[in-house]
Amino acid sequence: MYGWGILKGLGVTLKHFVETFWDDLRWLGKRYFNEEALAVRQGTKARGIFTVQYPEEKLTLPEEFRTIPFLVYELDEHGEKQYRCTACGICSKVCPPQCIWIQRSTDPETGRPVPSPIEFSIDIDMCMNCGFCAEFCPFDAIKMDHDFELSSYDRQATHIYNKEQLSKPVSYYASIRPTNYAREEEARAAKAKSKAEKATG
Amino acid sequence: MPETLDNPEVPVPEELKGQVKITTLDRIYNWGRRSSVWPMMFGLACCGIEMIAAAASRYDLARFGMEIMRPSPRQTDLIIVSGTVTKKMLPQIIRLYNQMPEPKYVVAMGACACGGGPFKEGYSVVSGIDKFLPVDVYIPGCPPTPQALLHGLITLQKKIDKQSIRKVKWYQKHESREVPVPLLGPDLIDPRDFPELEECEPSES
Amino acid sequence: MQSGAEGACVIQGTGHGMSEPSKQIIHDAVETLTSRFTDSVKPDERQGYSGLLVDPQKLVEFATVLRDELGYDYLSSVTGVDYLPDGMMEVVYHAYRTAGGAALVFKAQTPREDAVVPSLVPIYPGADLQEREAWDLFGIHFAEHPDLRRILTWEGFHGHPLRKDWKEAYFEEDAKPFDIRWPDGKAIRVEDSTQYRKNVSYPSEFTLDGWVPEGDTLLYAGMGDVQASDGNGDDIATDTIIVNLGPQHPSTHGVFRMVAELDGETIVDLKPVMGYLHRNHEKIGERNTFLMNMPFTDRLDYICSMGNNFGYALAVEQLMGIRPPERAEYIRVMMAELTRILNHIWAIGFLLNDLGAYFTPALYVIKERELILDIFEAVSGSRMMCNYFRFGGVARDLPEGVIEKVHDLVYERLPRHLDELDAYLVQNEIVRARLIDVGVLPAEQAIAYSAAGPVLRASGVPYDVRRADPYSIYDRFDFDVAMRPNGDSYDRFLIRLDEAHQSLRILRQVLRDIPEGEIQTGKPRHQVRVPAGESYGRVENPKGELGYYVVSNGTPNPWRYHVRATSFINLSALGEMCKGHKVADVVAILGSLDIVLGEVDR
């Protein structure tokens, strides 16, 4: 019959209309706003409607999920923030669109290199959100951040990050990435401790 | 209707509440405007996706009012510049945003539009659309998932509720928007710098 | 094969490897070619080059020997490689036979200042886009070439930008990484210290005064001639009229541009315009290190970049002589094939968007895609630019979690979800009238064309390279080359919902079988040690055949990086195939195409 591949297709709309009521019905009104059904909706059994109701509620993030990159710090106990970073320089030499300056210290006296950065600037109009700074910096010192509200009304001002606004708190960190953060913690320790045997023994 | 309608320094008697809100012209003018920017059709690269992405059903840009895309910039009210600006493409983009009728806005998507972003380098690529048109909202990322782009549209409504009738440059007299149209010869010829290069004798850089 | 239409055919899988027989069969063709053009071929003897090199002088009657007697009918590739020292300019071919196995790599070696080379196109008329790319880029010229215009920068721009020599405005180094950067690196932006503030140079002898801008007078050139009425019983002359689709259309998937001459509503003529998504790709990658490149390949094909990734990773291992471990092969299929449903899906999609079914098949596609994006996102960290793979391995393995979703979707979400796409348009009437009998590839042009991929296999020709000439582990899983016999819009809409179907297939062999262990051959390095010499590494990328060309000198960055591009090749065909069908015709092959645009310009 002509037109009965046009009525079984209009069928399958159909379909997906009575879909969203009988999901509807299911949660009985509490289908938005509760982190629940929000798992389940935008999972792989997902019927029905398919919206996250941004900003109100959000998706949840991966823990790999990536958007620019931050600086991670831990605090001494005079509340001074103490970087990882010791300008090494990796992050910068593997940056595919080098969008990473670094400006490492020198000592005032010997004008030695000194294992920190006096500045680290990144461009965030550059960069490409890749990860490798992340990936093979050998300190856990930089690591891709999860925010992802960045819009701005101005660049020419904000838009290159300086030091500051890059720092992050090593708690945040494990805030984002709680199972790398476990991870890259007990290797640290490992790390520390044989560093310790080795020096007495 | 949303709170900010409300004009909360005109008191309104209590037995009133119910019936009567007092708003101002801007407000309600603003209130129209920004629950309904109508953006362009128009994808340049990677970010054009996500864009569309954040157009279909997971994201919904309805709920914003900005569902209609508009393949014509004659119907628009915002261009998203979404991906990387070349100099082939950026005369026909000025000529788009020309042919947008005000008020207008426009949307960097990514960072590419930003400043350039990973392509930034190369010989054919714009760093920047704001070089040519002025760039209400940045939206860094690459690409900027479609959460980002929600929240940079939702920046844009905050700019569009502070505008005010009196104030903005459309209404006001010998002010007009319309950007000169690059050339393409050897490489990109701003007609803004014309004065430059017939100036100094240009030379290889 | 559980769509209804009528025509479905398949070729059944043989599940082996062909290496050997198609090394004996390279050797016999080699053997041949050398004893016949005694003077003119000789082998490539440089360290790490394979392949024959070719007198310039002979080089058409060596391709007619080639197409016509040996059964090298597919021209893949075809680039150039400018050898700054040597002072020469070489252009590439990578020539298959679609009866499968391996490429015939030919070269042909011209003075850089003077570089001339005869066209390919009248015995492979798929080197047309690439014979002009090279020109554009190279300033090699292709004699006898019907229509060598630049194609990815613009009439009139100045110079060729990937000659060696070649700088842009922005130019810092040679090759990455800067040294600005560290250890005393103050963040600027580059354009504050270029003459203008903007990217842009000048040749030094560039004035306004009597500057005309060329437009595109060339493009122009030969179309829109005053025709005589085809004799309707009037005797009325009519004029062609040309009518520019594009750069900003909504259904040229990006910033593409036809120019279509008119007879009425009815094509004559139709060009490609392409390059205003020309982003650098082969500049910047031949600046960038070999590891840095991968990212950048993410925004090649932007729907599809796993595969992307994976394509460049086999090339860079051809040249290292590694292999990843087992569990990052089955990592890496199990990317690849989501990412082949992910794309055809989503050409189906929006195939039907530019039918004029406005965005509802879309929304249903992009639902199914959003929770494949989910896995990406879980597994690399974004959604679209996954840069996952890495030389030997991939970055990393598998988070909790993730089998379990691929499983579900696996197992039941899309096969559920391609049934009814089948259901929802296979039968339309509508797309039928739409679709059948409109563009119609044969599969002689389709394969002189050098199309590639479903646009091939929807004309008949079974080559795959998965199964043609095997890569990674796809050797081990059982599965169906699809292929429609009749070449037309209708034919290449079906044929991604049977590759689909066949991804599903190799999807639960994959889950069936993936092994624990290692992710990664080696620690993983961010300087890799990548020996001198060519390789061509090439996959079946949902699009079709995806290439990457890289010659390598031995330190850390590329001499040269070529992207073969499907969605760029496969254009070659595109104004034969409109050629008598109306315009509205022509927004649906060109979905049925499935281009994007990060790979046409690139």
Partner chain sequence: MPETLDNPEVPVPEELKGQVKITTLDRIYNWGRRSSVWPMMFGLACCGIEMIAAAASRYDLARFGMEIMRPSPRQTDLIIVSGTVTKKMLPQIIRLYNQMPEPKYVVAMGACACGGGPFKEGYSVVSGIDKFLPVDVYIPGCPPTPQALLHGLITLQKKIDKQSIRKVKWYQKHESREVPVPLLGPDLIDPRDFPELEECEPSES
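Throughout, rigid core stands for the largest set of C-alpha atoms superposing within 1.5 Å between the two forms. Positions refer to the first chain, counted from 1. Note that the coordinates shown come from a computational prediction; the quantities given were computed from them, not determined experimentally. What changes on going to the form predicted alone:
- Core-superposed comparison between these two forms: the C-alpha position of F132 differs by less than 2 Å.
- Once the cores line up, the CA of R66 ends up less than 2 angstroms apart between these two forms.
- Core-superposed comparison between these two forms: CA of R31 displaced by 2 Å or more.
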Second form
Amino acid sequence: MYGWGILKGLGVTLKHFVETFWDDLRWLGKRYFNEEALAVRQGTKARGIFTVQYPEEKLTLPEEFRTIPFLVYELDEHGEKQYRCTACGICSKVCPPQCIWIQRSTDPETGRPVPSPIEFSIDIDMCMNCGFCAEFCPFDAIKMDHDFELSSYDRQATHIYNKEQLSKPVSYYASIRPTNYAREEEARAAKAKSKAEKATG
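Starting from the form predicted together with the partner chain, produce the coordinates for the form predicted alone.
Next comes a single chain, given without company.
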């Protein structure tokens, strides 16, 4: 019969339409904007319309979710930022779209380069979020962020992030990627222990 497929499709749409209102009654008007209902709508028991009502509702991001890179820093005993980045330039070399620019610091007295970036910039419009920079960084100085709300009205003025905009503390990295952070700290502790044993042995 001609048109049977269209009727079947309309039947599915009608079913979801009716179940949406039925679920609204079942949840007593609390079907949206709470984590419990969102988990149900995203699971196997979902009925009716299960579209996320963004931005009022947001899905929980998986730990390996990635957007633009950021620079990791630690605070010393004086509260000063100590960047892990040594301005080696590996991240900019492996970057496929070439959107990372680094300017290395120099000693004012000797003129020799200092292992610290005086400027670190990323064009977030060019960045393809591949994660190569974080993967190849030998100092764990650059990581991938979870912040995806990056839109603005002026991309020329606001979409080239400088060192200050890219800087985030180690505690932030630990909060968005706890499994990776724990694994890295364990490896770092084991390396320090091995080094200490070699020095005393």
